[in-house]
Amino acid sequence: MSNKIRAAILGYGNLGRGTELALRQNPDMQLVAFFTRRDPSTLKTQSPEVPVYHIDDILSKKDDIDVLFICGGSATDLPKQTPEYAKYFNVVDSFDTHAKIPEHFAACDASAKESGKIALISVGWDPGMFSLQRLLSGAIIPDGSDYTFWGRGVSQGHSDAIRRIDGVIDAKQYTVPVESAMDRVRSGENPVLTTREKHTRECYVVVEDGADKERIEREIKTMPNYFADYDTTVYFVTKEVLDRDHAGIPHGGFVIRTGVTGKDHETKQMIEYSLKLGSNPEFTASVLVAYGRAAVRMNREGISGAKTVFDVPPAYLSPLSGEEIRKKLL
């Protein structure tokens, strides 16, 4: 026990029930701690052996933890929490509104650098993973273009829009990669494509007795900032098939660098990175743990401040040594 890293879980969501199931897959970590807002009695896991504290009594444990996974969202609750976390733990977070990350980053580096701890930030799949390949693969070939395309998987953010309009009961949206633009891409055509062009949106919605199917659709289609840009149909569905069909949070993707090298720029080349997710939280959170350790090795080193997934190297990333990572891996 003395070796391991010793992990914390802040927020009990999908995200950190996944967190939770990744920390166990992983023998060199162990979950010491669960934090909640709820009330602790109530918070039920799927680990009863570890204690639950509300999180007023957070610091109050701040030298049994190595890291303290943040598993709140985006909107509200890591923007405050994981600058004010990372003043007294090493911390790492999902942060993944793409337009704000300089001024979270920015935040927790001043809190990170003054406790002498790590934030890494903005850590998952996208942010994160595919961030990680759109450097490299820019890098490689300078001379290209970079096409990401999501899905197909559910959109929670969408899904919670939808469900937000008067009238309907629950709704789960996926977002759906158009395959001949995708098609187009890997030709090497190197298309210019809009937003409409590069993915369609797919909506399956449950409302109520006497609701307006039409109204609602309407307002489906015509949202700003969600589906006013994209082709996008509505199944209006029981909530028995909702439930039967639609249970689960897949997702994925693709991200693709095409471009040309040589003498003359006439030799294509092309690198395509792919992720097929049955479980977008859990993927996340594995994730997640991942850079976790990275986070706790790095700050042994006296390395401090906020990271992102572009300042951590691979090597800390796994449980294995340098010896067998080049035996091994290489």
Given for the second form:
Protein chains: 2
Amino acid sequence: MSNKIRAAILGYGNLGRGTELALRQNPDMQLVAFFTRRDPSTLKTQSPEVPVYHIDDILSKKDDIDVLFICGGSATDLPKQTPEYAKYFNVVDSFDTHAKIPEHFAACDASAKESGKIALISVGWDPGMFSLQRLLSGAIIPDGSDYTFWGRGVSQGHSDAIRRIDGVIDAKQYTVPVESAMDRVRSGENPVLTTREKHTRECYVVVEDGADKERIEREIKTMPNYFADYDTTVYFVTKEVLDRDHAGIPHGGFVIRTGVTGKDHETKQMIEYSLKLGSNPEFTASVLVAYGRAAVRMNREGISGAKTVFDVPPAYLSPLSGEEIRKKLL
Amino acid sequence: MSNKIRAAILGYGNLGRGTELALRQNPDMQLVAFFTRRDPSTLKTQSPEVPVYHIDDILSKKDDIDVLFICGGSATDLPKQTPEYAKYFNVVDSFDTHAKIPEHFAACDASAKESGKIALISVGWDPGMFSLQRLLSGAIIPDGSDYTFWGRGVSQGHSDAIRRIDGVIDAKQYTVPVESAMDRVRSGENPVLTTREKHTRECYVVVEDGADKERIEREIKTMPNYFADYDTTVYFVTKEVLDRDHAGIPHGGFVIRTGVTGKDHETKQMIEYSLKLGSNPEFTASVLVAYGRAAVRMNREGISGAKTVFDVPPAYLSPLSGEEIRKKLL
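The form predicted together with a further copy of the same chain is what I need now, so please give it after the form predicted on its own.
Every component of the complex follows; first up is the chain already shown.
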């Protein structure tokens, strides 16, 4: 155990639970603590052998933790927590509020440079693996365009938006990429696609007895930002059906780059990356854990400051040695 | 021009020509010289403004070149050339003899460590981008399997093997991935696939007048290593048809990883990366050029020795700044 990377988790929602499970799949890492803002005695984890501490006690564990996975939300938790705990720990987060990344990066960089730790931010699949693919493909095929499609998968934000409508008991919303739009992209025709052309939205909605379904459907379909710009289909279902058929949190998507090479730009080239995820939070957590390993290894070599997936040499993600990866994977 | 990365090309086959063209698509780089073993006056490049030197004169240009793209073959050229020129230059090669990579890495590492330069070896798409995807996906989903399928694309080695048969004038061989095998992989069933189940081979063959087609077809289909383990289809065509319909060098392929996450490993996850390349050498060259940029930037930071795609922080591949890539691509 002494050579294992000692990991801790702050925040125990879907992502914290996913990280807990992902760590079990990585024998070079060991989960040593949970931290929570709740009363620790009320937190029932899947790992009863791992102690749960109140967040106020986190500094006393400073020397016992190699990397802290901060599993809070991007809206209010991470902008505070990541810069704060980067003062003491190597940290990894999944900050995904795109417009605020520069600001978040700067705040984390200041803390981490001061402490000599690494703050690896915006890790996951988008931002994260999708970002990495956009970078790689764009560097290889400079004369081209890339397209990101999301789905088929559950959007928590859109599901929540439906649940706030009067008369709605529960709801699940799927974002669905439009296959014909993807085929146009793959053909290399380099189309300009509107929001409506790229994705459709499917809603499974449970309503109260006697609720006005027509009004609810209209309210969903005309909701600005969330649904108004999309072709949306609403299915009214019973709570039983929702719980039986729509309990999971699948997701996925596609990053496609098409472009040209050759003397007269006559040669078409295409790179496509796709994910089909049975569980969005479990996959995101698996990415966090691999990057947590990298954060610790980079920090042990004296590297510090805020980093993103763009800054991590891929070899640091693997538990195998340089020799092994060259032999087995190159 | 003074701030541009000064690039040179050694070897002017398909890959050298592709590198010449790829450099034009990267305005931060400038092709400053070709080197050849032939009489330089006989080499007709697509860039008459760029001088062609004999390879024996290469050391005199030592201070005028930031990165040397070594575009020779893996069988005999690269094992000698890359370790040799890594003594003087940052070099990039596409060495692809898998079993000899450890040996090649060690030889290049010794030279490059001594000179303080970088030798970035085995760059391209397989080895190269496919290797990188195998590493990334394996690090994220430790409990899983990965599968690589190649094609539909031209195999030069197999085409050459057919051309050596008595009575054959010309030939082109396509490696074709078996769609149903890929679908089994994508379903997550984790199949064990034989060589025959993964790929088929399609041969377009031009023969001499009066040649014994039955014998030629039999010789192709039973050729050990090349065809005997595959379902092979032979089409006899005229030279006109071959030149009209099979002049290109397309290729591509798929790296698929399926695996599981979750408490009881109950959640399926899939990552798929694919390439559809109008020209194999032009794409490979485009990868070389992006990694050439990275080699120079890493070397300017004091890094030296042999490196592979596993060692390069992705940010170094892009001409954009760290701020720009975080803003535009993350």
